[in-house]
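This document opens with one chain alone, in structure tokens, the form predicted alone.
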Amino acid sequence: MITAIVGCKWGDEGKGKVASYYAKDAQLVLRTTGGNNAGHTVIYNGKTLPLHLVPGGITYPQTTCIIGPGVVIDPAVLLDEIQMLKEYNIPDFDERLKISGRAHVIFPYHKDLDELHEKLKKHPVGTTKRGIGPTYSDKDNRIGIRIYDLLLEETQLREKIEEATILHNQNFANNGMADCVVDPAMLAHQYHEYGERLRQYITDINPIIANALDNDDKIVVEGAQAFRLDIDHGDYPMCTSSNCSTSGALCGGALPPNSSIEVIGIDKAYNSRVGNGPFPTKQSGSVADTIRELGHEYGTTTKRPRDCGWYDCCISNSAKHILGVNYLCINHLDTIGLIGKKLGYIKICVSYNYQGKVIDYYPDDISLTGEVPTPIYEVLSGGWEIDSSCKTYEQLPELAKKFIRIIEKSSHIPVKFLGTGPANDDLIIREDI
């Protein structure tokens, strides 16, 4: 059985709780898509441990964790990660952790080309310029280097990277970015040495999921990123460059598309994004400020303030049908509390007006249209605090009860696990659905 965990909006809807709780009794744990531009936090002994590129289910000590080859690797990146784990004494680390030799590697002239790119463009996209745009672009284009090529004689990685990078320094040269361009004698010495210090977690991970799935194990797929960033569902072209969405998520993890699949998609009580694009519900002002300072709306991997706003279930509505999702998480229910009684007030969006219509889905041509939907909205008047003694839905406040009945027939999905404060443990699960 494989259980995928996957965002409903644009990211940061805390997909680490539940993958963690699925993990504890996991054989395999993979990350599939994206690179370090994705970020999420796992509790360890007490201590918060943010995590890019490593399966957060590598704490539990049975499980085999896989970056598959859908991931795109800054090397340095997991490297000090790896040396992050280690130093936490994570039990039998280098037997657990497994890497794709298939996987692409980002190097520094990608990271360069990225903010070229949004020097550029009339419409930013507001990249993290981490280099993940470029390295799918040079994988697409077929002049891409894989973890695998690390492990080339040095000669033989120059002579790749000196392919690769024709007309990127031409681009660089033509451009005033004359100091970008690039060494491929320099670059095959480091990343040769990065291949070395990797070699251990290097490798073809096809006969793992194989065994794994001959055997039934169970396998846990942790999303990157979410829904309104895939590269093909998304708000194109203000998204990722990787197929986010479940159907890339298995892909990217050489994961069979017949496989027996649960999918949960995971999100908060409120919406918050990072980066440009189009939020139907998104405040400004003080419900704004109220919404970020006290759901802490920084981003994990670059800290920047993220734009935050009212719940959307006309989103979560199109999401169960291109995500496939069977049950909702939703996170921040106590803070979503804590924000109306500071407010007076809670909104959810339920549907939207658009171009004439009310219509309960997110609409693909706005593009086109140049029309952002009009949320409409349903009121719920004050909040709640949820006190710690809280394990059971019966025992949630009726208000934020009855949040939860509006997400669940507006959404049309129903809501089976609550986030209900910041440890993995702070989760709500509704056994009877």
Ligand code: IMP
Second form
Amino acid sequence: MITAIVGCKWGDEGKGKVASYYAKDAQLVLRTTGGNNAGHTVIYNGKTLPLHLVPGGITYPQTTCIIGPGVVIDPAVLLDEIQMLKEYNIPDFDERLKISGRAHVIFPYHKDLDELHEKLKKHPVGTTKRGIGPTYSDKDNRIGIRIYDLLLEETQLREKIEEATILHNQNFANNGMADCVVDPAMLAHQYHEYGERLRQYITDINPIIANALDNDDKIVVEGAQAFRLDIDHGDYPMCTSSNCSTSGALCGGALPPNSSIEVIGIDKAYNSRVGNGPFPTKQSGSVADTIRELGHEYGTTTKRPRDCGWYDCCISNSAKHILGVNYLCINHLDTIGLIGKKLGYIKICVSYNYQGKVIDYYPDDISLTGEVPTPIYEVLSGGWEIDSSCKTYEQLPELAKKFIRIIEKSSHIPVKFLGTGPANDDLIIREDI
Ligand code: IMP
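Give me the form predicted in complex with the named molecule now, not the form predicted alone.
What follows is the whole complex; the chain from before opens it.
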């Protein structure tokens, strides 16, 4: 059985907590899309470990953890992460981490190109500048360099880099970035050395996956980014460059689409976004400030303050159909209660006014109409506090249960998980669902 953990909005929903719950007794855990634009923290022996590439499931000693072919890898970042995890004495680390040789490599010139593209755009995306988009573009253009290529002879790697960077170098030279023009020999030397250091982890992942599927093992896909950032189904062009929703997450891990699978959509009790693009329930002024401060809404990867707004059921409803979400996890149920107490009310977007009609899904054509849907809200008076003794749904304050019922009714998805605090076990699981 595969459990896919996917973000329902614009990322940063707190996927790690539910991923960790499922990884506890899983055999295989995978990261399958994106790169070090993602950031999540896992708790290990009371220490918080910031991870960008290695699946958080690595902290459970029975797991095999795969970085799949759909991921783009900055080897320097990955090597730092590996070193950090080894310093924390994660058991059998070297035997349990597997990197697909088919994953693509992020080079410094991809980060420079990310910078250049953003600079030349009238409406920049607000990328993380980690070189994610240019690496996927090179992959699609078939000039990408794969992790396998780092294991070639240095001269062969150099030839590949030379060929891949002909046009990139012209672009740097013509756009005031001559200092970014690539020296293939220098890069080949450095990245060949990275390859040697990563060699023991690099492998063909397909037999491992085939074996896990044959044994009916528990497989967890740790999604990165989220529904509205998906290149095909999100807010194009204000999105990332991978298919980070369920189908793409399966493909990026070489997991067959006819597997038996359950999809857990992760969400927060309010919504947030970094970077530019539409955000129908976005708030400003003191409401946004209150949500940001109480939710600590600053980027894990970039530290940027996030835009903040109310919970949007229409997007969740669309996620149900496009991502196949079976169950929701609503994180920050404690935070929204405090927000309600401070502001005196909580809003939930239950439908939109769009093009003169009331709809309950996220429309596909807003870049054409130029109209961001206008939220229609249900409003709850006041808020709540959740104390540490509250461990079941029944024990939650009545108003918090009403909040959840509104989300279930308007998004048409059962809420099975409730995040009630920052720790991994601040998670209420509704066994009856
Ligand atoms: P890129 O993925 O760096 O190209 O950035 C494209 C857009 O996706 C930007 O708006 C980023 O802020 C956003 N983004 C990428 N990864 C994440 C993530 O893990 N969490 C939240 N936003 C992200």
